[in-house]
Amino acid sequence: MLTTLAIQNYRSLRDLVLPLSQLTVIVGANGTGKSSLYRALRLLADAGRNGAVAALAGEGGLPSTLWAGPETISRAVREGRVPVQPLRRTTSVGLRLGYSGDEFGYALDFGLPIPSETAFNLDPEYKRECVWHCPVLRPSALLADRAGTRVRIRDESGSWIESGHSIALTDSMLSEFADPRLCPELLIVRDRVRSWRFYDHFRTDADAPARQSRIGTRTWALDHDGGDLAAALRTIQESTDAEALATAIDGAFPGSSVEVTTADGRFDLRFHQHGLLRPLSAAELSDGTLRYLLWAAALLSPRPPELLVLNEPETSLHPDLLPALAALITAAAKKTQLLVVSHSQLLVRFLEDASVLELEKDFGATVVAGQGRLDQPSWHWPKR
């Protein structure tokens, strides 16, 4: 299980260290950094697929994602005696992301390249990348260490060995050196990061993928756009979670049930609603009903990931559906670790055994409400 998430210099997340539990819920007013936290975690997962550089480019490049406030906020500024001064950097540019858990920790440090004769001077580079054993980074716990193009790996005797060849500054060592012979721990960390699943706002408009009929295959994990909803529900119905799915639907829509029909390999959804003489197709379902079925398919996956991240799952759902959604989330948290970003205090009240972290702004920077320096988990960033 992940126990700590650390983010530095990403948008409003100037220096954030969060404790994570089996079910962590992130709440806060608009503009406090909840979406930035969600995107930072996705960016960390992209590193495991060697896609973090492209993901940063999609956000406008590294300069567009960096913390835009001052490096330090003086006491005079906090007391309102002087205005906030223009940004003047005295340290190198760096966007840092990392996590630690029961077994391993991982951290990366992105920076800008040294200007040269190339059209790609804004491509972020990996300045430092580390994997270590135990919750807190310390030199003796390091298992793999990357500085610039060099990667060194600790062998079974505890001695450092060089990887033998250099690595491109825009590539992650998770993708380039995840070798079970050289460093099996790198392979474990990479596969765990790649297993993380993220679900954002599902489309429910008339042309939404979830409303379309399509060829179905066994679907152990719902796709991010929900286009394989019918196949995912059918897979659940043929698994040991069939009863849980039926209970989740009946709890939200008493007397209702879901049927998945097949013809020539195409899967279609049929929703039997109490009081109607015929079932409704996916195209006929209300936005809220379809969205709830999508969340049911995502949360009842027969093969849960290491970490499941949900962004505002209450969107477009009637308050009457929130107890049923909360029951789904609570049940899923018994099989996998969940992080939920939510605007709904009502949903949070229904969640059992959840650790709730409220974000707020302090001079433009996102902080955890009530968290002092001694309250946050211990965390050390690798130095360049």
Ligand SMILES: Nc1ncnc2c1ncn2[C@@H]1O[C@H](COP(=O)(O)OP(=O)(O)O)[C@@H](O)[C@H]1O
Given for the second form:
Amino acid sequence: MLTTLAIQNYRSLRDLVLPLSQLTVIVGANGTGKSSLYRALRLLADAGRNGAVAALAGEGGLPSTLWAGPETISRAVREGRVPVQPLRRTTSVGLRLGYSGDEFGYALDFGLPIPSETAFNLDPEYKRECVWHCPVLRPSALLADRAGTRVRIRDESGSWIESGHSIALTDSMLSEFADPRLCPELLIVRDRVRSWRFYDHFRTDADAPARQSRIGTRTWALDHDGGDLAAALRTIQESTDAEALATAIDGAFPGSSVEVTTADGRFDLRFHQHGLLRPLSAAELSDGTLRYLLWAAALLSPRPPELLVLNEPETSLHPDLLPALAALITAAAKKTQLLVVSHSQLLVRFLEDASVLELEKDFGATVVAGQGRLDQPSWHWPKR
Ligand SMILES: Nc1ncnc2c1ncn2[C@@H]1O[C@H](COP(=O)(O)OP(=O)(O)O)[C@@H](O)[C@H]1O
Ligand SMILES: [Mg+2]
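With the form predicted alone done, generate the form predicted in complex with the ligand in the same format.
Entire complex below, previous chain first.
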């Protein structure tokens, strides 16, 4: 289980350390940084597939994603006596992301390259990457340590081994340096991070992937675009969770059920609705019904990941469906760790055993409401 998530200098998340529980819900007003938190976590997961540099470019590059405020907010600024001013930085600016859990912790530190004769002076570079034994990063707890192009690994006797080959500054140690003999822990951390699953707004328009019929295979995890919905539902129906799926559908739409038909390998949904003479196909379902089925397929996955992250699952769902959605989330949290970003008070009220963190803004920076310095989980960033 992940116990702490830490983010520094990512958009409005200037310096955030969050405690995570089995079911954590992030709430807050518009613009407080909820979506940024979701994206920061996804960026962290991208490092496990060496995709973080490309993902940052897709978000407008490192300079645009970095915290745009000052390094520190002085008392004079807080009291409104002087405007915010760009002061000389005392530390190098870096976008830092990390987590710690029951066993291992991982952190990365992105910075800009030293300018040179190249067109790629805005490419983010890994300045530091560390994997350690939990609970907190201490020199003696380090297992694998990357500084620039160098990777060092701790052996069983506790002494450092230089890996011997250098790693490109834009490649992640986690994905590109996983040697099962030198450092099996690195491989474990990488595979766990790769298993994290993220679901954001599902498309339900007329051309949405979930409305098309397609060739299906056994689907343990719904695709993030929902294109394999029929195969994913059928996989659940052939698993021990068949009953849970039937209950989830009946709970949301009393008297209804879903059937998945196949012809020549193509999988199609048939939604049997109380009062209709024939079942409806995926193309005919209302947006809300289709969206609910997508969340059911995602949350009832027979092979849950280490961490499941949902961004505003209530979007475009009728309030009547929120109790059923909350029941699905509560049940999923018994099998996997969940982080849910939500702006629906109603959904949050229906969730059981959730720890709720409310985000708010303090001089442009996201903070956790009611969290003082001493309430923060302990966290140390690797130094450059
Ligand atoms: N580089 C940046 N530095 C500081 N703040 C930023 C930066 N980029 C975006 N923001 C701020 O972050 C907020 C975006 O938050 P977002 O995660 O979309 O909020 P929510 O999902 O809670 O509505 C906005 O208030 C925006 O002004
Ligand atoms: Mg948002």
